[in-house]
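Next up: just one chain, as C-alpha cells, the form predicted alone.
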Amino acid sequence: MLIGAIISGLMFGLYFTLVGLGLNLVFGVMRIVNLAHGDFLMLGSFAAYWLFTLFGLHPLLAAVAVLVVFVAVGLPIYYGVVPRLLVARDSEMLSIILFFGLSQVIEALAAIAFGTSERSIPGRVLGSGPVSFLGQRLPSAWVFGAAVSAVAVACVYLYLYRTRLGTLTRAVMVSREEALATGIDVHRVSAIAFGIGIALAGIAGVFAPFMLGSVTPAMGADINVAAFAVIVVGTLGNPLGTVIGGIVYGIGLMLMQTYLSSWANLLPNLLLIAVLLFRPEGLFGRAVRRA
C-alpha cells in the first residue's frame, strides 16, 4: 500500500505542478493574484467534456485546441486589467478583488449555461487497462494525465530557459522595473506570459475529468486552494519549484487518502500552514532571493 500510494501521488504530483504552474507563472511575472485561475481551469474540463461528447474530439487534441483558445483569450484579459492594476499603490490585494469578481463572473455563468450536475468523460478514452509500473497496475488515464503534464512542465521549462522571450520573462520576474529601464517591452512580456498562465490552467483542466473523476462549475474554488497550497511549498514567484511542490502535494494526498482517508480534504489548508508557520519563503524561497 505504501508503494502504491507513492507512485500514485508521482502520477498526481506531476499532473498538480500543471495545475499550480500557471498561476505561478502569472504571479512570478507580474506579482498579481489570479484568483480566477481554477476557474478557467473549470473552462478547459468543460471544453474537453463538450468536444468529447459532441463531436468524439480525443482530450489530446481537445488540449491542443484549448491552448490555442485560451492564450486568444489571456492576451485581451491581460491588456483590459492588468496594466491598471500594475500602477496601483496596492495590485495585489487589487488582483485579488477584481480576480475574485472575475472568479464568481465565470462560475455563475458557467452554472447557467452547463448546469450544476456533475459531468466526466470515460477513462477508456486515454487507454482501455491498465499499466503496470513498479508492480503497481495504474489507469492508464492517469499514467497518460501525468504524461502529459510533464511535457507541460518541459515545455515551460524550455521557454524559460532555452528561448530569447523567456530571458527576457526572467528578466521581468527579477525586477519589473529594471527590465523596463533596459529597453524590455514589459507588457509585450507580461501578456505573453499571462497568456501561457491561462492556457496551462485549461490545458490542466482537459485532464480534470481523468484525475479527478468529475467536474463541475463549483470546482474552481477547490482547484485554487491546492494549487495555492503547490505553488507556496514550492515557492512562490518560482515556476520551476512548482514540480516540488507538486509532488509533495501529490504524495500528500495519496498517502492521505489510504491512511486516513476522512482527512485527506484538509491536505491543502495543512501544507499551507505548515510552510507558512515553519518556511514561509517556500523550499526554494533562498535561491529566489539570491537570484
Second form
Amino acid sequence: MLIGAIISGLMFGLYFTLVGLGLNLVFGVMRIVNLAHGDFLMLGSFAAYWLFTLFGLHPLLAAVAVLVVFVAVGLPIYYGVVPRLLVARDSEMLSIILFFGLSQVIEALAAIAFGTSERSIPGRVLGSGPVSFLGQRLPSAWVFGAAVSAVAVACVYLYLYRTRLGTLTRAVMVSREEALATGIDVHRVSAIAFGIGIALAGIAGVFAPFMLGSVTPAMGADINVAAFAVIVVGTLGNPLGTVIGGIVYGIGLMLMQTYLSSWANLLPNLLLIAVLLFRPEGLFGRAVRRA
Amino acid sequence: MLRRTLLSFAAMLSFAVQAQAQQAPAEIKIGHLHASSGPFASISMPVYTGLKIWVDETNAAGGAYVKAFDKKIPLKLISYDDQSSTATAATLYNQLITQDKVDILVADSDSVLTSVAVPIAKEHKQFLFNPTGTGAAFFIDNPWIALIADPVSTIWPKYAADYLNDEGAKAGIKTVAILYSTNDFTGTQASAVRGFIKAAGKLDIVYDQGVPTNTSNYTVLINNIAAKNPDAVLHLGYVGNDIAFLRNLQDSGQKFRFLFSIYPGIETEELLKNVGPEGMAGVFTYVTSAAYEYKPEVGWTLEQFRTAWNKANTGLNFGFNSIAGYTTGLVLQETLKGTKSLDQTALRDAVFALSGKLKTLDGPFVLDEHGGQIGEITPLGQFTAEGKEVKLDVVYPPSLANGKGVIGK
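Coords for the form predicted together with its partner chain, given the form predicted alone:
Shown next: the complete complex, the earlier chain at its head.
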C-alpha cells in the first residue's frame, strides 16, 4: 500500500502542480493573492462540461479553447482591477479582500447560471480502463492530468526562460520598480502573466471532472486551500517550485488517505503551518525564485 | 324568555367566533434555511424547492386550514440562504426565531446544517420540523424536534445489513469493507451497520475507515480496500462522495462481489448523469419513495408530484430530496389541521398525534417517542442497467421485494 500511495500521489500531485501553477505565477509577478483562482478553475470545468455536452468536444480541445478564452478574459480583468491595487499601500492584503469578493460573485453567478447539481464528463472520454504504471493500476484520467500538467510546466518554463517576454516577466518578478525604471512596460507584462495565470487555472479545471469526480459552482474554496498549500510548500512566487509543492501535496494526501484517512483534509493546513514555521521561504527558497 | 335566551346565546357565540377569527394571524410564517451554494446545495435546494411547491400550491387554494381558528390562513415562507455554512446557519436560525418570530421552524436539509438548528431550537423551546437531518444525537433528551421525511440514521442500513447477514452469508460473503464520510449522517450509519454485522457474527469487517466529507478522490482508497480482498464493500457518503467513488471505481477496474452505496437510490437522476448506467449496474442502494410508489392518503401521488416538479421548471434533478421537501409541507399541513393553537407545545402535540395516522407519497409517517422517524423505511434495492437508463428493484425485505438480488461471483 505504501508504494501504491507514493506512485498515486506522484501522479495526483502533478495534477495539483497545474492547479497551483497559475496562482503562483500571478503572485510572483504581481505580488497579489488571487483568491478567485479556484473559481476560475471551476469556470474551466464548466466550460469543458458544456463543450463536451453540447458539441462533444474532447477535453484536450476544450483545454485549447479555454486557454485562448481565459487569456483574453484575463487581460481586461487585469487592467480593470490590478493597477489600482498595486498603487495601494498594502496591495497584498487588499488583493485578498478584492479577489475574495470576486470569488463570491463568480460562485453566485455560476450557481444561478448552472444550478447547484454535480456535473461530470464520462471517464471513458480519456480512455477506458486503468493504466498500469510501475506495477500500479491508475485511472487513464490521471495519466492525462499528469501529462497535461507536465506540458503546462514545460510551456511556462519555455515562456519564462526562452522568450523575450518571459525575460521581461522575470525582471518584473525580481523588482517591479527597477523593471519600471528600465523602461519595461510593466502593466503589459503583468497583464499577460495574469491572463496566463487564470488560463492555467482554466486548463486545470478542464480535467477537474476527471480528477475530482464531479464539479459544482462551490468547488473553488477547497481548490484554493489546496492550491495555497502547494505554492507555499513550493515557494511563493516561484512558478517552477510549484512542481515540488504539488508532488509533496499529492504524495502527502495519498499517504494520509492510506494511514490516517479521517484526517486527510487536514493535510493542506498542516503543510502550510509546517512550512511557515520551519521554512517560510518554501522548499526552493529565495535564491531560486530570483534566479 | 326562551327566545331571548337563545338569541343572547347565539350573539355570544357569534361574538366568540368573531373574536377568535380576529385573533387568527393574517399569515403563518414558516422559517426555513436553504443552501444555494456550497457542498450541501445539491441536497438542500431540492428540499427547499419541494417545500416551496407545497407552499405555493396551498396558497393558491387560499392557505392552510388551521383548526385553532377554523379557517384557512395564507402561508409566508421565509427562507434564508446559509450557503452551506454552519456558522451562517446558526445566525440565521436565531434570526428566524428572535427577529422574524416565525410560527413554524423548518431546518435546512441534511444532518450537518440541521446540527446547528437543534440546540438553538431547543434553547428557545421552538419546535423544529426536521426534514432530513437524521443524526441520532439530535433526538436524545430533546422534546423539541421531529424527523419528518426520512428515518433516523440508525435505521437506514438495517435492511442492507440484514441482507448481507442473511442472503449474503448464504452466497458466500464472508468479509466486509466499510468506507464512510465522517459526518453525522453517514458516520451514524457506519456505526449502525457495524453494530448489525457484529451482532449477527457471520461476517468479518476487514476494512473500516472514515474519510472527510469533502473527499473527492477515492482511487487510492479503493486500491487499499482491494488489498484487503473484501467480498462486500459498503460506501457511505454524500452525493458528491458517491459520484467520485463510483467513477473512480469504474476507472480503477476493481470489482467487488457486493457493492452498496447510499445516493444512487436517493438522487438517482443525478447519479445516472454523472456515473452512467454501467457504473450503477449491480450496485445495491436504499430504495426511497422516489423509486417506490406508496399510496398516499394525503397529498399528491409520486407521479402527480413529479408532474408538478417538472411544471415548476426548477432546473433541479428530481429525486428523494424533492419528495422530502414536499412531504415536510404535507406534515405541516396536517399539523395545522390538528393543532389547538400556534403555540409550540400545541404544534408538537399535533405532530406526534399524526404518528401512525398519516400516509404520504413518502410512506407511513411514524415517530418514536423521541421524535425519530421510524415509518418511512429504506428497503434495500439493486440497480440493473437498461440501455441508457437504470432500473431499481427492491430486493429486501422479502415482504416488499419486487426483484431478486444478484451477488457477484
